[in-house]
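Only one chain is given next, in structure tokens, and it is the form predicted alone.
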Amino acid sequence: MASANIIHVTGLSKSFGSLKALDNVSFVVRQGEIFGYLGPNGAGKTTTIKILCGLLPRQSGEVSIGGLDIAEEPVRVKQRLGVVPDESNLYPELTCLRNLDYLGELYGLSRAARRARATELLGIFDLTDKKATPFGALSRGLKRRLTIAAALVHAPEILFLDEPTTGLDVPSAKALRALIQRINQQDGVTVFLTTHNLFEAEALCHYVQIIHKGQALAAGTAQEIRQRVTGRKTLEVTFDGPVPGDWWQVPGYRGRPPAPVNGRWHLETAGQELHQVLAFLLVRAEAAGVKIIDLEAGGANLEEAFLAILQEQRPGKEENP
């Protein structure tokens, strides 16, 4: 589990002309953890990764990775990093095996070592049967797997993942999350994960940092972030039959009309009104001639806490690209 700080960022700022992409951002990442860097599109997540990986100069602030400054010792730092961009940089005409073998060659591995490492990674990522398949012929999900495998060829200490499951179907995204956990738990790789998928962050991350419009808003475990949103409850309701379209318009409900997922409805309510909402649901169910067959109440999840934190920010500022 996490111990010493492996990434230390203090007062990081970056502007593109008059647009401030990062504004005095600070955070630490502990060795061995999955660190979630969360924010909506345009929050500054990708800009941060590019600076930490030496692909973009910072304007001000300090960045230490394993005790080294990326600006002063870029080669030594990059040897310790694996980077998975939002779009793959592998060669579509090369086979899966050849892509990994070629990257091993670029990292200076011997022929025997890089072939053994490529074979090992194909096995870990369940791609052995695709070793002779050109990368360009793979499905989107398999392309993401091989792209992550490629970032691990040189056995880096830190893996940067930029929106790894974007565009994947549900089974592919689930499989990829399992692989990320395996890399972290079994191989001890520190993972820096950017995402706007709050379910993914809650499932994977030991620690999260919320960033919005280039500013760090909140940091902590998912539980600590959730605890910032007080007085809210969530309800998961399942009926034994169809219900009227406006049944959810009950006292205390906040947000957009819920949509059922596998027949299960999700509502958010103010905690002090929970009893009133439950009573009203029973009345509505009785009037519709249906029964509530399952009901579960809980506190705010990470997504709800995230949205509440964003709503606390003053309006009127332009989004960052």
Second form
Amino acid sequence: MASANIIHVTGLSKSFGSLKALDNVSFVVRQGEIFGYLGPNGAGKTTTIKILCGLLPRQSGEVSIGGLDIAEEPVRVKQRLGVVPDESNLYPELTCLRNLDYLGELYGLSRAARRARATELLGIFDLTDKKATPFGALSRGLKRRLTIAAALVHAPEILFLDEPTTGLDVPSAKALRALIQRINQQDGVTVFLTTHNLFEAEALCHYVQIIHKGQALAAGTAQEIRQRVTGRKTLEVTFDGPVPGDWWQVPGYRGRPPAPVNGRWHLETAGQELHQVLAFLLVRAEAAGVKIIDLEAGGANLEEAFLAILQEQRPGKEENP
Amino acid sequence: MKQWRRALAISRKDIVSYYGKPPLITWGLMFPGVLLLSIYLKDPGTYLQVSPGIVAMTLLFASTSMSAIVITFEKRAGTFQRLLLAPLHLDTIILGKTLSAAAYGLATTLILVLALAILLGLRLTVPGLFAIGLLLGAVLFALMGLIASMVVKEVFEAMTLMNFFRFPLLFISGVFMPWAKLPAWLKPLAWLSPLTHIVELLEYGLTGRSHFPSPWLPLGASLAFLVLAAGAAHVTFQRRAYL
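Could you output the structure for the form predicted in complex with its partner chain, given that the previous block was the form predicted alone?
Every component of the complex follows; first up is the chain already shown.
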């Protein structure tokens, strides 16, 4: 799948007054992959996308997209990019079909190519019956779909998606994720995806870069990121009745305070202490007359790893009580 | 596809999308139309004297309003970003937006001139010069609106800023009072107004006379202002379009 580097960013920095939005950020994106650019709000994700797409000048660093520098050859680079901003921003007064047609004109497509591509995209994004509907009259989910379709009208090599599913309901977000995978797998489009939705990143991304306060913190596959939280295990236990809260003051307890979720208790522990924690719980359960009816142990997921990595950046601010 | 074809695509889209907007019709057509009718009703013999000025004013209001309102509106709606993301030179965007605004200014002004010809018997003495005056004015004023749109965020701010310049221009440019009758201290200032030279070109076109010794003078000055405005628009876009 992944091969040559299509985006190469080295030492990228950008400040807004005294605020350092990006501080010496470096990463590469390989051709054909879905690259996840993760971080909390204000981490610098949108600033990065704006610089890569030519909407913001950088202060220092090097940015190469397909071997070209957007600062030097903006028109040639932009021809290869499709961009979906965090807000759906097509022309509200134009119909879905006319929006795609107009953007096709801006990207230099011939009339016949525009018509064919617009029809194809409306079909792929299940918007054929809305082709005569003005963009402004669409629901939020449909607007998002058409905005992505519009970014693909010129068949770009790279698609930038800035928080693509933010604000969508669950079915719409799920459908959109399936479409993103389809675009990547069938058309071979490299996807640069920013999100703070870690489930989305884990489900979609081949490679993940975590950014926080303008600094790159960690990079790798979701599995590699999870492994950075060395030896951390998650344990989910379901009892057949209520148990006292202080049971969780167990010797091997780590991470966030455990909380019941859908009738199950979830906690984190160091891998080598798993045996000790289980023994402790069994003794307490036996003495209280409750039974363990389900038990699941596993490694940290991406969300837990993400939070642990962020926590490493905040010395003295322990989440664990 | 060549960049100029993309500029034409921008113009076409703007013309279809925005020509019917109420503020453009109000400022572009109704205001000068009502003004000229009032002057005619007051004194039918003198309306021709102010016609070049009123026609130039129509061109000024229509062209500047179209460019300033459209870009400010698109910046507010986020759709202007679409143009910045597309593979377009900034000059392509400037050209596209200028053409649509200038076309609107021309169309509005021609409606007024046609109405004057039909209803009040207005005749052109040098039609070619009149047409050149209209063309130069439309493009020049559209560029002025474009520049204004880059320094404001809201549509009402664009209109306020434009009026801040447009009304003084009306005062010093011989729109209501011929250039020759302006006070001596005001005449040098009138030379610095692009509207003065457009009014004079239209005056030549309508009556074959002018307060200037030769039509080449306002023609050259208008061209110089046009180049200046195009340069200023380019610099302003470079500095502010991405903000």
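Here, rigid core means the biggest group of C-alpha atoms that superpose within 1.5 Å across both forms. Positions refer to the first chain, counted from 1. Note that the coordinates shown come from a computational prediction; the quantities given were computed from them, not determined experimentally.
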Honestly, after the rigid core fit, is F239 moving at least 2 Å at Cα between the two forms? yes
